[in-house]
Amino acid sequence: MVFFEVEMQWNVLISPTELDAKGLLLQKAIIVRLMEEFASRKASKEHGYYVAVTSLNSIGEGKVRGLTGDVLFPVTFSCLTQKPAKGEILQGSVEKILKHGIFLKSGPMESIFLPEKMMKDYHYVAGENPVFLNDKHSKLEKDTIVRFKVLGFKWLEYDRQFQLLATLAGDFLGPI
């Protein structure tokens, strides 16, 4: 998994009930506010995954907002963040089953599809908990951890996350 630390900026929207003459509550609650939007974007095409803020560098000067008495404030701070990447080794957990193919889910990426045609020397055994089976016995049902490689992606901006296609073939690829 490749992570990233960077800095960005953004807009925080703090109401009027929310000031506080003192200062140290007003910081509080554009931390609390950045911290929601943070965690309600989820992701960006341009830097995929947001992980985690880790610095709250700077504050800018508050704008009131004439109709709502709400205060914009530029707020820069620096975060991890979680592209995946072609050729990318990724391990993950095995949530569907179909008989074209697996979903996994890998950290903050839920919509990764590991096709039937991927996955070298297996075939479907359908029943009420379908599991794909190779001639070695090894299996991969629902909760098994799998390795597998990254062949492509593509940004999905109605669900503010990345769609992944996922192989087996490879040295060491295949549930662990």
The other form holds:
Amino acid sequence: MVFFEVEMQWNVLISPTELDAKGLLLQKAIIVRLMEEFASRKASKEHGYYVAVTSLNSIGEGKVRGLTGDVLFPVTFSCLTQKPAKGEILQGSVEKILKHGIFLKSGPMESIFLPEKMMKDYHYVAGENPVFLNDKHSKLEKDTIVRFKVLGFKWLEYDRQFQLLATLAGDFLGPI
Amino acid sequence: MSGEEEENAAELKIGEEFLKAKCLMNCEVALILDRKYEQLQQLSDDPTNQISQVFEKSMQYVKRFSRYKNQDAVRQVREILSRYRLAEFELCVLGNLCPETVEEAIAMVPSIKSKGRIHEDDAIEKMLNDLSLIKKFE
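Return one more block: the form predicted together with the partner chain, after the form predicted on its own shown previously.
Next comes the full complex, and the chain you just saw is listed first.
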């Protein structure tokens, strides 16, 4: 998983009630509002997952917005983001085992599917706690850490997250 | 979209933004997120609005998958890997996955051997040895 540090510019809206504060308090209100907006946006198709704001670089001149009296501040900041790449090798843990494959999770990515067809020589073993086994008795069960390759992914606009397709086809892939 | 169809991290065929961006390894991110977390606790009485699930899951993940924990070791890892002509992306994948053999390193980051790049096995082996030494003395 590769994390990026990028600079972005967003607009932060401050309401009139917060504008009574001066100087440092106003800056704090802007920072807090930025962090809240950052946290609530979660992710975007272009940038990937919004992990954390690392620094506030500049706050531009505020512009009053029409009737409400809110003020819009353009804020330039640096932040950490994470986005999957096709062909990338990732580590994740087994979340759910189904007959046709396994659901993995890795960091902020919660929707990773590893189809049974892509699991080399592992096969499904039913039971109260189903697992995947291979001939060398290597087991894939809940919470097993697995190294896999990203076959592909897509952005789900409604859920604001990426959905990944994984494979174990390749050297040094599989449970660790 | 055609951009995504041609994309292949194994060949370092990744978007412009990936190639030009500053990349961070899990251990570097762990240090940053730890500091951020503390700052956020101090900044506000109720930081739950500023700490997203993405933040928490990322923090859990990088702490779990960081081979190097202390700041000096992390700096050394970056320093050692920077001596070799690697793209930021490749550097991070190597620093994260910590391959033990040259074979494994090439399997994890195939692009270090491709595209006419001069990364001899000897150089890769030396790099891996240097990395494992940091672990021993951390």
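Here the rigid core means the biggest group of C-alpha atoms that line up within 1.5 Å when the two forms are laid on top of each other. Predicted, not measured: the structure shown is a model, and the values here were computed from it. Numbering follows the first chain given and starts at 1.
Once both forms are overlaid on the rigid core, the distance between the two CA positions of E61 between the two forms is 2 angstroms or more.
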